[in-house]
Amino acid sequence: MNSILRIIDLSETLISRIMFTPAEIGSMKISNRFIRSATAEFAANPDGTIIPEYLDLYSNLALGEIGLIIQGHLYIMDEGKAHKKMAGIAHDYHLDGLKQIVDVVHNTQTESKIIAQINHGGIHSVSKKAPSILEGKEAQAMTENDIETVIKSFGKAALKAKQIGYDGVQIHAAHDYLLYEFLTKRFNHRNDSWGGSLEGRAHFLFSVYDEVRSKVGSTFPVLVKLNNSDEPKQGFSITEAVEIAKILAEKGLDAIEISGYRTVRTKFESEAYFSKNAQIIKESIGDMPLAVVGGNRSLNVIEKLRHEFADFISICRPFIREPDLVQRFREGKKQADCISCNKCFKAPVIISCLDKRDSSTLEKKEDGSV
């Protein structure tokens, strides 16, 4: 009996360690399987430069020993700015502040890596650029020249990120921002080579990836954040997500992070709500690493996802409340303290936890990330 118990204990110990094993994304070596999913800081100056509080935020995340930190989305061109307090990577005057963030992460000597998420806000941007005119929405349909300019701007932004020392870049093709607007029939009603079939709707994303890769080279890590589907709405299916992920893997993408579109009422206890479709995607992409975000809160759920299919587990809001959550998990903590109240995004200066009270049910984007 004692020997059986010892075997069970050993098995549980091995499972509990699987989140703390090192891994690689392309040429980037990562010390553990935790990713801080890109999270809007809402704290830039009007010109898109960072404020000093950014440095403390990212220093604390790195000191918390998160394997990979994905910085909140950066606008690649002025017209793509998604909100007033969004930071940019569009101009040279943005770079000094961004380099400070890179340096403060690397100087913690915790082995945390940091990559830049690059984005165009599309219909949510100051320009309201979108694939098509949309009934009931303020939208400006993009011209061929607009599309080519955005593609080039993604490439320029990625090159800037590499030059100032980021460990990689992530192309934002999720939520309701521009690249995803082209992927879904909810937004893309075009009948030219940038719309119609999935091949046409994915043309923009693949062109952006090709441009980014051409600028940063074959060994610099490039990731994509992708919605798993439009569920519960229609416009982009899990079957289409699988096909896009497969093609990106064939093109040489270094990793994919699976998120989702949905905005519904969800109790904070809900966890891993994108995992079912994420697993379907993982089964189609071979060895390309996959990360999944979406309400991941408790260590047992996180370990289960890692054990079953996920190479990395992405977390957003819990790291706002507990930037040292990875350390706490390592020391035996079982559940994050975050209650998903979303008040962190209403902080007056920079994202921070404003509520230590009981859980509640609020209207929110399910993964809470940008």
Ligand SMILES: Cc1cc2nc3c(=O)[nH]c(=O)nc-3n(C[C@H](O)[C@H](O)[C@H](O)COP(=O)(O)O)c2cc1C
Contents of the next structure:
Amino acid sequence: MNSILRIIDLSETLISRIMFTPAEIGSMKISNRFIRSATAEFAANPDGTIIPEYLDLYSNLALGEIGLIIQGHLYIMDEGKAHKKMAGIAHDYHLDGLKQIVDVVHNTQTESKIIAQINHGGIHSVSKKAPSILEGKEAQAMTENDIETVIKSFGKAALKAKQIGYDGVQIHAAHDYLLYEFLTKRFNHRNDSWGGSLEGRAHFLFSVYDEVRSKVGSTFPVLVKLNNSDEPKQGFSITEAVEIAKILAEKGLDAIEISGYRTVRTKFESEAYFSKNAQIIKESIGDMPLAVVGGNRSLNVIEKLRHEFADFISICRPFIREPDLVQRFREGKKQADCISCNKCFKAPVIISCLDKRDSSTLEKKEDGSV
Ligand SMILES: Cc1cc2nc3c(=O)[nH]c(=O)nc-3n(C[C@H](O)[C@H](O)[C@H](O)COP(=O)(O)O)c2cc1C
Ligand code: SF4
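To complete the pair, please output the form predicted in complex with this ligand; the form predicted on its own was given just before.
What follows is the entire complex, opening with the chain shown before.
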């Protein structure tokens, strides 16, 4: 083998070592470093039960050898349903369908793991529950009683997820939904023990975490998805995100996934748009595994993130277009086909790629847009 070929060969070995080594999140063994970030399917029945198409969707993701699949957000109580066609984990009648999804993933024998993301939509939900009344927005300020009920509902939902066989749960504390609304001053104008200082604003998230942990026990994997900040807006800073992540690590959180403001960007100056702040967070949380999401598209950027700080790389839209993207990367593909156009939000039956253009013929800019 001549020396150039040997260098190429070595760099390919390095790629597989960086992205395809197994790792652990708490007691959960994950076969590689790819995570499918939670992706709402927009396909549930009006009562929150799933339709059969969910099974194909999740079977294909598992067959694609994604290490960890995070299912689209599930509402923990009726009043927290964030949008139409969202699936629930609030009632016993939701559980049969969810168990079928878990089984379909576990039966593919690719070692993919699946966890449930549990959520309350806050101001975006049918009840419009929010930390405070907000000018120009329809919102219902939460009472102490409301807060206690939501905390308990998160705990019940996490326990149900454990009982039906999910490999873990992720608490959704990002993207302007209820838990994040309490963290940011953009939404939280309270001056009681659930607002004000960072300690006050984080009281709700920490109480939910403690309740979930007390229900599922110390060895069941619990993750949190958190915004890195409100940048370029103000209300929650990177310094505050670091503080929250540090405290969650001390409390025994198993892993954190870092997202941010306006997460589904159609245009971005560079890939991996939350990576700078995600790295700052990683430097403060010791050994707790961290995943970063947001615009990760090409293998060399993904590898760089992994090399520099990230334990896992989370991807959403590219897996809608190519559920087998992990396999394709392993076989030498360098760049995901997804062009971040967001047309998939309008899929008629269940989340799917609606961009019919042949991406190999499109000239992509640096930012992945066309
Ligand atoms: C159709 C769609 C549905 C989504 N649903 C969820 C969700 O249920 N929970 C969540 O935390 N994020 C959700 N997101 C955000 C993604 O998880 C991810 O943070 C975002 O798309 C950025 O990653 P990407 O550039 O790889 O797509 C959704 C994104 C899309 C495009
Ligand atoms: S519709 Fe657009 S954003 Fe959605 S998966 Fe297809 S290319 Fe990606």
